[in-house]
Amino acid sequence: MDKHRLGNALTNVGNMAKRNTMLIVLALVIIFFTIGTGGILLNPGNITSLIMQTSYVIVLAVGMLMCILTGGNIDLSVGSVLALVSVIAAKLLVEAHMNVFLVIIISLIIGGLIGAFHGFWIAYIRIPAFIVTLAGMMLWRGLQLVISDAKAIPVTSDKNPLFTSIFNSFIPNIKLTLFGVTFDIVCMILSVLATAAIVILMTRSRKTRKSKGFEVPSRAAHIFKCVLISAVILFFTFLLSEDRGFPFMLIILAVILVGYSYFTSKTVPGRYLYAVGSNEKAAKMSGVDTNKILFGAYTNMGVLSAVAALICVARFASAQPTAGEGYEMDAIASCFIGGASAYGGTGTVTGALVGAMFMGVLNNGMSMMGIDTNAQRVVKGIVLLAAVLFDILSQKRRKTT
């Protein structure tokens, strides 16, 4: 009997490890770089910087995931779109002295129009996404350089305080000392609320899946996962409270992540993305307007590229002519590392978040350890190849079983 229970326990642990492979890998990478940097990686100031550095990659990764779900399609133009929108936004702010909220709306519209331009050729003319977005990468980058005259446009906080505060500010600290330990009340309240919301959603999801006959983790495994996630959130929030407080950017990211997670898992159009990626012909025969789904995915990618552009302008206090270079690779890698399938039809917003954080920790950790930039590219290339290889082998294993 004891052996039977032990066997079940080991099986549950193994299944939980399989379902959370990338979280485990991310934890190991954090531990590795924490040791390699002498603890600097988990310094409160560095945690804040890591969040701000990774924010635009997370936004781009969420948009890229929508494209990948439709059949392994990607968007190579996101970095160039980001650069173009950032220049236009900076010029409207600095030279036209336009209202901040009007600039944000115009930027989002421009991003959406560019995405719709790509989506039209991909969805309705059926030019391969790789070709369309490769052309877009060159087109929008060239246009950006023409508009900016290849010069940086400064957007300083003293002249544009409202704009920079929206994307680059912190909720003021309210310190409280108990038993010799100083806490930031705001950070603690927000972390407790976030933890409670996540635990409730995870519990409801487990009950729903169980009631529908799906396989779910054991109660002990579920409780362990909830406790672990809660501890991680509280730990990192405590680190944030030791620095400048709770970044407003985290609230923006939370809205995006929760919104898109709900869209992909709970709405009909969101499920259509998976249907198109799994089998476009079958989806079309079932009455799904596959062209519309493809068009929407790329239009959405343009809008999120504009959001990332606004974040970058606020973070770097300028629109740089080299802005966005290589961002498309980080976004694509984040999705595949986070479990999205190279064939489409598989992937989650949570996975894209984990992949983006993995890339952020990798970049940050290697930089702090003084690893050469060229060597960093080698490492990231190997990691991306390994993630795609893992996906392909998994696909083959499912077909043979």
Given for the second form:
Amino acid sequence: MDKHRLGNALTNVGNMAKRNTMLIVLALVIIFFTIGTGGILLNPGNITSLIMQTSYVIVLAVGMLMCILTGGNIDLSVGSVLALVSVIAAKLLVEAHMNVFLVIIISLIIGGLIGAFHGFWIAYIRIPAFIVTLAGMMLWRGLQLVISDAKAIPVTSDKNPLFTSIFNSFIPNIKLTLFGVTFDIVCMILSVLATAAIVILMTRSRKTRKSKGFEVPSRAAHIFKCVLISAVILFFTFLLSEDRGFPFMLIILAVILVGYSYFTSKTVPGRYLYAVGSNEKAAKMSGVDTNKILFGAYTNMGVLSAVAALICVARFASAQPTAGEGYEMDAIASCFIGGASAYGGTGTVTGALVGAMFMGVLNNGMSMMGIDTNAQRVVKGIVLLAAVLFDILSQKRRKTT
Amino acid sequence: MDKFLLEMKNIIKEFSGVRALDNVSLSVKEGEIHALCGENGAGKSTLMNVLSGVIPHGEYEGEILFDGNPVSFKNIRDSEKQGIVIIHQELAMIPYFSIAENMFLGNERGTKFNIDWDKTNKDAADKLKVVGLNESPYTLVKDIGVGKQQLCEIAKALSKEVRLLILDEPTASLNENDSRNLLDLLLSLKKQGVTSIIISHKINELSYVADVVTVIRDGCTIETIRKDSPDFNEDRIIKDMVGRELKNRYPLYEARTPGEPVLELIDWTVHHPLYRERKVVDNASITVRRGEVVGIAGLIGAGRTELAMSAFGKSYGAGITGTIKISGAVKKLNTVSEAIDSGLAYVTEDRKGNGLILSESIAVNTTMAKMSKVSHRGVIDKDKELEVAETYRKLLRTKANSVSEPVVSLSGGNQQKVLLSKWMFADPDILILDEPTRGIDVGAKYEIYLSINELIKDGKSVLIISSDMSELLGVADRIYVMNAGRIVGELPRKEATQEKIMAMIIKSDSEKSSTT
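Cool, the form predicted on its own is there; where's the form predicted together with the partner chain?
So here's everything in the complex, that chain up top.
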């Protein structure tokens, strides 16, 4: 009897693994680099900087996912938009001494307007997204260089403490030492609360679905999933708590990720995004305003580019003329590694997150191992191709069995 | 000359459990024109796909002998190498290529790295002469009509040294004149020794051109009749085609008394979206009453779909003029969502193209046209969505493991039921069904007819467009006949017959040609 249940649980776990192939590959990559760097990858200090380094890629990848969902359209302009918004934000902060919150709002509006500009041509005039955003890539980069005169604008933390602290600070620490380990109790409380909330939500949703007579994962699979998620969260936050504590950035990221996850999976416009990408004609014939959906996706991309711009200014303590170069490619790669379809219609926010983490760990791990930056590019290219190939092959196998 | 060029023996082909071909045999003698008849979905096209290698060797059972030798084609190239060329119903020409470029596409003149354009155009001109098409080889294919494109396809086949020419419904979209030209061309090719198989529904054409007729029904060979046999007559062929079960192919008709008009189109004119000067729908006026099933009969290209789609929130066409009234009130329906809100639903003929999202689940497809019914302030209630999808799955007896299954894995008939569920869920007053039973099996057809009756009982109205005239005669209370964009006749159920419908179409064609 028990043996039978164990067997069932194992097949359930196996199915879960099959559905989350990229997550497993990510875990393998983390293990590989942990060994390769002699454990430095999972050093508390490094985890913190990994999050900081990856944060803007994650933000951009989420926006990029919305564009890719609408039919495999990508946005090439995000790096340039990021650079332009960076310069404007830095000028407003440093030269106009404007209120920090006002600067943030203005930056987001500018990002949104640029996105809407792209969206207008793409959705209503039907110029291919590739061309519009390629034009945008040159246009906004050029404008940025004109405005900044190709010079970096420093935004130092001593002169702009509030701005830097919003994106770069940590939740106040209360350090405790137990069993010879010093850690931040605030960080741990936050993470325990978050873990509990996730487990409760998952359990409740399973219960209501079961009571309504829907098929739900078995009890064992459910418990396994809860334990795994809790363990991962608690482990990483514990590492954070040993260092500088809970980065405020993580809260911004969590809000964006949860928000967009909810948007794509639970709301009507989110559903339409998938519908437009899967079969635009059918969506149109179902009464969906497909132009509005396309327009929205690109406007949103502009806003998120602006968010990433603010993160970058704070992180590098300056607006660089070369900021954001190549970021569009990182964001696009993240989405595809995370399982988004190049033809649109499939892909998840979680997938984009996994893809971005993958790229982040790869960058960070290879730098740690002292691999030459030029060679890193070679590896990244191969990994992108391999990751997508792996995904396609495993999907094919799933279909035939 | 009496040797068989082609023998297909005991061909069996299944599509996900459904037997499309059940022991079909077909023997074609060298130098004859062999007609293959059968209703939609009888298995004719599947059989030809097996022959031409579209369905590769190994995916079907049975044996094919060509010129006495067993053959196993893996793709179309293999079969073309042997001289078997198939011309599909949907022409496969590239609109922005010239006639000559199209003709030698995949079979270029000259060498691989140096196409000899002079030779290409000269050879093309020669072949065009053979098929009697008076066009320059430099003309772009988009600039010539469907009839001429059909002739180009045949010229293309001739350029490949064809031994067996297969034409799938070659005259379906041609007018009387072009059809006659095409059939005469087949007869002259026969004199030159080309063997052909012609798939067609049009019995009068077959008796004009064919030496032998093989009838297929429900995936089985019914019989093969030679022209010299006394059985070679239209009645016999029709009987073979429709079989015995014709009587109960439609649910019992109960007399209905329709109510007030719910949908009126008055002087509706639609222009082609690309060729603005061309009228696709020409001053058409129709009325649909509450609780009434109205049919629109006509040939392919008559403008029926265009009429329906232009009325459905202007989802087709340009320069649309005319009045649309819903329940007596004049409406301006400029978008699909306005049309849906006014109680219209258009169930497309193109379920894969603009009907369903194949990769998504049954549930997602079911609710797509009316998300407001399963969402609150833009947030979807997924549980409710699954529940309603399940309700409609049961109601229409859609065969699927669960409503979370992607639509792509369902059979055509079941996909059609999902499409119907989607629009029934949208809760319209008037459903426009465009070819609702095309390409689905007899059983599923019957269930769709039952659903139509249910809708009528609920006080809805149905406008049904179908190329299957017997279907319209079986389900409609009243039938409009449409031809070349115009409504050319209207028949109440009692008076409607296939002959009368055809006569109206032919009469309008001759009127048109006499006035121009």
